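Presented below, as structure tokens, is a lone chain in the form predicted on its own.
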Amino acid sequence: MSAQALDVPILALEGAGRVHPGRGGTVRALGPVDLTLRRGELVAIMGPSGSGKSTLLALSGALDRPSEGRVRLDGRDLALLAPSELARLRRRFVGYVFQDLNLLPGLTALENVSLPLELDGARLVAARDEARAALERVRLAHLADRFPEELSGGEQQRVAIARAFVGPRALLLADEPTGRSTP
């Protein structure tokens, strides 16, 4: 029986926190935090700079591990997964729009969007077709052959959004989605 059939939360943080070593001791970046999200929910995390929003997203998206507590994605405890399993989970399950967008400058918009699918083994033609459809959804299909430096800041952000929801993603995380400044 699938996790969805059991109504397992898509994301669950249970006493999750993150502490980093610092010069004068440790620095608490987050938590501990309890958070449960179900499929179809839309949640905005707001707070001042330095309050742990990016750390929360990094833990939620399996980009970092908590130093305390537990994070589960679709019922899977991230602490029990090997690095290769975490990478596969991020490619297939989590879409992430990074604060600095993380577009690869040597790839076109189309190539940036299709990259997660290609890395996951999709055939090139199928990956590019899905990437074109994602670019169409963000109204950038006409700029598919442009490189990131040839796009405005807002267009780059839309390419990053298209890349985040291409493929079978069930969870979309966006770090500062409305606060992008142009480089």
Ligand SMILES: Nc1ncnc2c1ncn2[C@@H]1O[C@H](COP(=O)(O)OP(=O)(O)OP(=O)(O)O)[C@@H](O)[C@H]1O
The other form holds:
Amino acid sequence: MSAQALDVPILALEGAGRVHPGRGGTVRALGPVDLTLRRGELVAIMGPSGSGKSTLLALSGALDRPSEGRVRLDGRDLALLAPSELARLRRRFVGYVFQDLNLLPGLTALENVSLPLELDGARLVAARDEARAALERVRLAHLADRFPEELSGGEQQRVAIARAFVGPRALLLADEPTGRSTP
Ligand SMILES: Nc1ncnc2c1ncn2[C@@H]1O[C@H](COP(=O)(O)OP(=O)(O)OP(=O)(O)O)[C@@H](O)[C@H]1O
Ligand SMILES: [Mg+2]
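Form predicted on its own already given; the form predicted in complex with the named molecule follows:
Full complex below, order starting with the chain above.
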């Protein structure tokens, strides 16, 4: 039976925390935190600067590993996955809007949004069609051929959001996605 049929949480943090080694001892960036998220749920994490929001999202999106506790995506303990399996999970399952966006400057808006689909083996025409539709959803289709530096901060943010939801993503993680403008 699939994880979905068993209603396994899409994301589960179990006592997950993160400390960083530093010059004057360790720095605790997060936790330990328990969090369960099921399909269709929307959760907003709020807290002051430096409280660990980006760290929590990085652990949730398998961009970083916890120094204690567990992170499960669709029931799978990330600590037990091989690097190639982790990469595939990040590419197919998780959409991520970075706090600093991480758009590729040498690619147009359309190419940035299309890239995850192309990396995942989609045909170019199909990938570009889906990317164009995603840009339409964030009302940016008319700027599809602009490069990131030719877009405003809020427009860049909407490109990053479109890139995060193309493909069959089950989990969308967004780090301060509305900080730069009101789309
Ligand atoms: N690589 C690192 N090494 C040492 N300390 C770190 C590291 N990354 C984050 N921290 C510290 O961990 C804490 C949490 O950082 P984090 O980026 O998760 O905060 P945040 O809630 O996202 O803040 P903001 O609202 O400013 O984005 C901060 O005190 C930060 O200085
Ligand atoms: Mg942050």
